[in-house]
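Shown here is one chain on its own, the form predicted alone, set out as structure tokens.
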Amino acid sequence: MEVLEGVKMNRSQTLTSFLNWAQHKLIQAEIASPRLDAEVLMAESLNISRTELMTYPGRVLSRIEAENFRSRIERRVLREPVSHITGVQEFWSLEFSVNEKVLTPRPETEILVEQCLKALAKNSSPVKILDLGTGSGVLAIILAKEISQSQITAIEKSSLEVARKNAMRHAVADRIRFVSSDLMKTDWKGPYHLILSNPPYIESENLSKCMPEVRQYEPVHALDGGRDGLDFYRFIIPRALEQLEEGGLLAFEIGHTQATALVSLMEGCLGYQDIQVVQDYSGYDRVVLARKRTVNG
């Protein structure tokens, strides 16, 4: 009779027994959310919802189901992100495909989406948007879904396979033009009402200090912002002035210590007005916004 660290593989072993075992293993591995991760991985391995886990706590796992679950927990113990194990990440209450080639979207990035939608709420004509470094495509896709009269260009240097798959999944592929190119070397083809980006912003020397889920599994090109983390902002801020229409919005996600530097860079261009810093729900600086100065501004 097979044993999984104290959980016997027999007909008396229930879904709850395996969840308790997994939670214990993840606590030992210093996982931040052991019970949640165990439930998500159990639901994924059984192809059911987390609600169903609660509904049928006495369900007995078959040998194959138990082995599938164990393999997922072993991967999580090695600090592989849950999103990489399941292949999906929830964002904006939608599911997006992710893998090791793209940055897994974080909850705090929803602040960037909220601010962009708020700023564009009064635009009635077709809205032209540029998403720089689209990655998995989540920002472009959500804006396309939320703004029916939007025309979006999304630029990404690495693979666009995941972004295109997500656009098809959410039925907005016809309104997003994906461009496979280095944002620093391609023609942005403006003007735009909105230019937004969640660029790499971690200082190069701090990459080794990131949590294992990030350091070992996320793509470096989506993390490394150069010596002080500001390389992409320095390039984008002046160039965006050339590609925004008058009154057009530039919106960034930032590292929580970078707001002062970003505001200074924007003020130094002399072409921006209404510069604003927005905090996330934890109270950290997370988004910087600015509008291109109008003739009478």
Contents of the next structure:
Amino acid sequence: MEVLEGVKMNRSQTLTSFLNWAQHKLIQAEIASPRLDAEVLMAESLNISRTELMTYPGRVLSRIEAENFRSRIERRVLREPVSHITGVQEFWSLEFSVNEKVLTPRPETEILVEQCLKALAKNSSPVKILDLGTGSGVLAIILAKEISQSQITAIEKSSLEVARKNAMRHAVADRIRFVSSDLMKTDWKGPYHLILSNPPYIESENLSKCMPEVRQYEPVHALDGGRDGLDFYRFIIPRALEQLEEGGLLAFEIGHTQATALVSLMEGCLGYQDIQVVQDYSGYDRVVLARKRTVNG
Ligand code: GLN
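Same protein, the form predicted together with ligand GLN this time rather than the form predicted alone?
Everything in the complex follows now, all chains and molecules, and the chain you saw is the first one.
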């Protein structure tokens, strides 16, 4: 019988002993959240929830379950993101499919959703929304779910397969028009009440300094924002003015050092008002919002 390192030769290789072994391996690999990752991967290997996991600490794993778990831990030791191993990521308390072709949604991106919903609360329906660089589709899908009268266009240069699958899964595929194209080469077909984007914003030369999970496994086209990280903002800000309704909202996620640059890009464009920077729950600048100037504004 094959035995896991650190787990005694024993007929009963329990869930707890496997978790302890995995935690130890992940600590050695300098993974930031070793216990959590081990638990998530265990739950996935056994096809049960994490809560159920806690209920059966003494459960003995079958040989196949043990193999499934072990291979997942080995992938994680090589710094493959948990989301790529499980194929899913939770966002806005919903589950989304992800893979190596799309950026795994980050918790701080929920701030962008919150701010858009807050700003649109007073809009009378229907609301026309454009999501630039939709990736896994999370932003478009959540806005479609939260605003029942919304009509959404979502543009993405690389594969739309994951976004389409997620839209079907959350039953909003009929309300989102997916466009497979480079956002810089497409007619956006406005006007919109809201244009939003979480574009690539990492400075090209800093990509190699990202965590191995990001650097080795996440799609570079979703991360690389050019020399100073601002290429997409520089392109989108003036064009959005042509594609927004009067008083319409432009909303971005930004890197936490980019707020000042973003505000001056928007001010330099002259067509925006009510420019606002919002912090995430860690206190970092994360979202910038502005409204297109109204004739009387
Ligand atoms: N927040 C992501 C990261 O730091 C970057 C996302 C982006 O470029 N839009 O990995």
